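Single chain ahead, written as structure tokens, the form predicted on its own.
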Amino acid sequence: MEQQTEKKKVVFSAIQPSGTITLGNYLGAIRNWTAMQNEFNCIYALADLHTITVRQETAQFRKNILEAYASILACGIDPEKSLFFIQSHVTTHAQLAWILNCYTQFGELSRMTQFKDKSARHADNVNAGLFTYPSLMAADILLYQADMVPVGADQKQHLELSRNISERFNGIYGNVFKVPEPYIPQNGARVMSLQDPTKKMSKSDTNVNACVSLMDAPDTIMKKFKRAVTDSEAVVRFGEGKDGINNLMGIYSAVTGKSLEQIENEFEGKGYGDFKTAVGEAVVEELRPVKERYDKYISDKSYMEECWKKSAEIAQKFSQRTLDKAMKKIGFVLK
């Protein structure tokens, strides 16, 4: 008798459509999403519900959602292999989030560093959604009985809270939710700002030269890399006190597959000008096919609509089972 193949593990991840997708998002997360599609059952969402914790302008928000969906398809997410839906199209996310709010402690939420950071940045709009955001994130993950969640350093705290919530709920009602594990991709790059390499590259950066967008024109990308902050040593070497060069080396390594040692050897005796040009050119070539595919998807809204509707339909059915199980355990009368 043939040995039964091991069931693929479920991976869940989501990204907010809060503006242009950056080189940091691509190298740090989305490129890994595409690589994981053959190994795992991947469930990906465009987290539009999360985005409104910060006030959005209506037309721009709608545009951002469409552009983000097209961008992620262009990066290589295959709707035939993975689910890729818009979060607000699957009603179970908001429903389970409310339930989990009631199993999340005020003290736990008040310790979230992202709440503190965003409250400081948006002092005029410190709303309840900003505070309870991690309960919605927990709902996103737990609805799909996810085995693993790819996480960067800035999301580890939220995943830990999701684990605590699931363990607390299971402790009361039995085995309802799978307790998710963090998944740290081997080739995930942490891309920093080109103008302040002590900070993560961010689409909200006020300095336009700090952040590379997936949709930037090749000459714009080249200009941004040529203006990247470095140091006075003028030696392409990875080391302490060389944040700017370390960042550029990390980007070059992620795009070319070369090790830091190989990069040091390649640019031995050469100045920063040569190195910045090489990094810029490598990034331009990496993003060229992404941009070409994006142009095709963004002009074919009916295809995108077909993709997100099909994925949302499957996600709704899958997640409804988890929601119903949780509600039944609590004692709700199901319709």
Contents of the next structure:
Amino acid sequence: MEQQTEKKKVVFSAIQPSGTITLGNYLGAIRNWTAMQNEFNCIYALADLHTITVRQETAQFRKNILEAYASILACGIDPEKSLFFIQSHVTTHAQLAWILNCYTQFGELSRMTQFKDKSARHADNVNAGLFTYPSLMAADILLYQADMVPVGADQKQHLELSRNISERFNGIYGNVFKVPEPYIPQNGARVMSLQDPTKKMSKSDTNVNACVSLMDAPDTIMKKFKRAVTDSEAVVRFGEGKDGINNLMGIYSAVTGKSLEQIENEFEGKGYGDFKTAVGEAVVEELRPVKERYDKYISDKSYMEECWKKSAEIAQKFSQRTLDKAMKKIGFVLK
Ligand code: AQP
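Next, report the structure of the form predicted in complex with ligand AQP; the form predicted on its own has already been given.
Following is the full complex, with the preceding chain placed first.
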């Protein structure tokens, strides 16, 4: 890996084990993770430290971590090609996050829309971790000197802050961190809730019909698409005031590769029923092999353990170098 780092660009991304992985996570991020494995030096993590910014039930959290790990493998992340570890297994993340907290301004964190959204949704637990979530995210990325970060559009603001933090730190101490670039897909960057298409599709949505999970059975997926909120115009076209249809068109386009214009032509003169069925079927076919591979991985915990341990060991060594460099520049006396 160290040799490869010199030649190939480094890609870093992570996902929270905060529930069953959704079609939004898949189209917005994970599908790109898989596609980038051959060309880049890819480093992926399950961001379990981030997840406790919202209160988790112990047994469910543990289960979510195992299931998310198996799901990502099932999506095609190959631990022989990429690192795929659990964030809390690599101690440098929390250490660098603390340091970066001291180079991040209160005002910057206050402007983060995710903080505003989540603190409104979890008003009884607006904890300091929720507020400083972006400094931990910056640490995740900067530790690996990542060139590119494949994420959905919702993470753009956090990534911008990571760039600002790294530029600020480099401005004081010289070139310590690579300034990362976002890598946001053209299609599927923002998949919306099927029940309220003005909101993004989220793992932690309490309305089960709002989101398609990678583990949903085919008939459940079909039902969810059939119940998706649309409008009364009954014309499949992309446009203002048609958030539901726009979202379904975006999903269909991301899965089939068809352009919006091709989709409009395909469904000209047809009703929403036909369109929803086509979207549902396309998604079922896309997810079928994922679900099959998932069943294999989730029943083989020792294989998963082997993968995450091996990856964490390499990640620890690699990231320690960046952490040491940053600490030395600040003036810490290293042991
Ligand atoms: N709806 C979405 N459309 C496109 N991309 C999305 N992502 C998330 N939702 C969508 C992308 O998935 C990656 C992993 O996200 P995360 O788990 O780190 O956190 P999140 O963005 O907060 O995702 P969720 O599903 O909404 O989780 P909860 O409900 O726990 O907050 C990121 O790259 C994200 O952009």
